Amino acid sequence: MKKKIAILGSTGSIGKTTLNIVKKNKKDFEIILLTTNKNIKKILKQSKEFNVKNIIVTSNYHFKKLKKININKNLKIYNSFKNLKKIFKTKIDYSMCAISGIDGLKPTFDMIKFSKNIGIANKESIICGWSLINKEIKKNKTNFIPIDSEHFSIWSLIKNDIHKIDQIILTASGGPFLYKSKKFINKAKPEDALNHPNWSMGQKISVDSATMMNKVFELIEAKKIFNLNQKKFTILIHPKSYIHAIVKYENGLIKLLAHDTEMSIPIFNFFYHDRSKKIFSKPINLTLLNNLSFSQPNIKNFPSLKVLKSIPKNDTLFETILITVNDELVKSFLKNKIKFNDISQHLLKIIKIKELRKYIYKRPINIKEILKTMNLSKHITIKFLKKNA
């Protein structure tokens, strides 16, 4: 029997190659639901090539437009996450969540309780809403597994063995400027930053490598996810991406976890995860094995792993307001705005101004709460911008 899916974010990356892997698979799966908020022309053509029949398109500008030019009256186009009950009359099998950035958390959480497997590929989601999403998780007996290599990764390792972990250890590769001199970086335009050595990704995210802060949020994502204390994480250099996440056990037993940088690995064992499948990969890389170079960040290098020091023990606001400066900070720097160096710099002063100090020991209620404090955070930035400018 195929299993019904939904793919929320089918026109981008995650959703892409999620996609491809459907492709080469499609006796196992029948896709109920494709969303986008404006590629209307990649959706048409997906819903096509899959033979779906609902999708939902959020941008109303897009969305009418797209209902002038759908002549297929199989194909029903929604303009809301609201219509969820009106397409899925049961549970689903799998629901990939990768809708990106926060507009991601609201249509993940109300996902789940129409998906028996929910992967969530969404960082946001998971950092500012997991105490929402975890309890609702639990309400509808649903089954997550996280998407991002290192998260699925450490997953795969411990599965039930959560109780006897020592110590985790996320790898980063360090970025585009691990071996260049401060001279360069003090100089560094965005293509520099978006040059990545390893993987290929999209801007925001090749910048967030550059300075690690990519490396920041997945800590704090691990930590929420598996529910460990902040200590048992650590962060080591890896250059060639080849480990994804090492564990060490109370025991003394150590697991490693490999695989080549391509995401289609993490996403087809979400699938098959629970059964014998087979897919196509290259062979152990016998020289990365012995090459594997391991070393401690540098926090002259990388001062934003400086934050690591500020993140509160429990669910807090405080990482609703540190995505969304980020996120900010991230953009002025693509548009020329501010020099490479000011991300980490800013970013460490912004979340120090009184406006925000309050919100950092506030637990998040519900989304509403969430999406408030991200619109004074974004206000307050774009204020400390212009004043610093």
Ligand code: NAD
Given for the second form:
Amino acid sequence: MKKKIAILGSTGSIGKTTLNIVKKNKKDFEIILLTTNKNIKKILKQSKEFNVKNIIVTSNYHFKKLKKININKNLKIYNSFKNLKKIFKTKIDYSMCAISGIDGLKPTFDMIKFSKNIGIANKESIICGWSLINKEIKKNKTNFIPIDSEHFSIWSLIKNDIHKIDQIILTASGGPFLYKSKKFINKAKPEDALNHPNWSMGQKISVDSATMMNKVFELIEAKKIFNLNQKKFTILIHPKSYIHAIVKYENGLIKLLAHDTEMSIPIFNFFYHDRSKKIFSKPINLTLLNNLSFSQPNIKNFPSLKVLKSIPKNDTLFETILITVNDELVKSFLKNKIKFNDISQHLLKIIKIKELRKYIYKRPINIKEILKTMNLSKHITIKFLKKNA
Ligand code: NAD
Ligand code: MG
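Given the form predicted alone, state the structure of the form predicted in complex with nicotinamide-adenine-dinucleotide (NAD).
So here's everything in the complex, that chain up top.
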């Protein structure tokens, strides 16, 4: 029988990769829902190609525009995730949550009760709202699988394992500036930061890879998902991105997981985690295996890593502040308003601002509170940027 699925953020990088997998395995899937923020041209094309009857377009302007131009009477177009109840009568088999940013938190949360299996790529929702998401997952007996490649790899390595974890290595490619001079980085333009050597991703996550902020976020993400102390994690630069996780157990065994640098691999294995299916993949790369190189990142080259010292032990609103401030700074850099180095320099200053520091030890009680903190952090960052322009 076909598995019923939903893809949140289907017009983005992860969304499109997910649809490519569905396309190659059409007999296995029926897509019930696709969503986008603004990309109505693409979602309309996707809904036609995959015969999808429900779509959500969250931007009001684009929703109205699509309602005007759509001629397919069988296509139901909604404007908000409040309509999920109308779309799903029973739980569907798989949901892929691939909206970018904190805006993905509420939709991801709302999707849990309608999903037997939920794959979350939207790292921001895990980082800011894990305690709420985890509670909802348990309440609804939904199976959660992380999609971020490092976290998917750790999950694959440790599932069904009874041994205790001693240490986990999170690998980082080092991004496009790893071998670049200070002079080059000082003058780096958005297109330089977006030119990732190994991965093809959305803009925001590509800039986060260049600053190494993505690895800071991934460490927080991993510590929450696997419920481990931050001290158990080490970040190592591994420029080839062939190994995605290394787990050392208390019994002395060390497991490594390698795969090609394609998000299609974790996504495919999310859909087929409990059934056997072959994916087209390249043979083991001996040249890569013979040249696996790992090194400690230099904090002088990646000042964002200094943030690691400030991360609270438990889930707090600090993570929301961190995500939002970084998000605003990345947007500003992409608009050529600040320099690349300003992203980490400003970030380290803004998170110390008194009005924000009081949230460092406050546990988020609901999504509304997270979104309120997001708005405050946005406001303070914009104020800071105006003052320092
Ligand atoms: P993207 O920018 O390419 O796509 C984002 C998608 O979310 C689009 O479909 C867009 O329409 C939708 N969206 C954006 N803002 C929205 C809003 N306000 N409301 C509703 N929908 C909205 O992003 P991406 O690279 O596919 O990344 C998606 C998520 O997956 C991010 O959280 C990212 O950190 C994570 N992730 C991505 C990769 C990757 O390889 N791209 C790898 C690991 C994790
Ligand atoms: Mg990752």
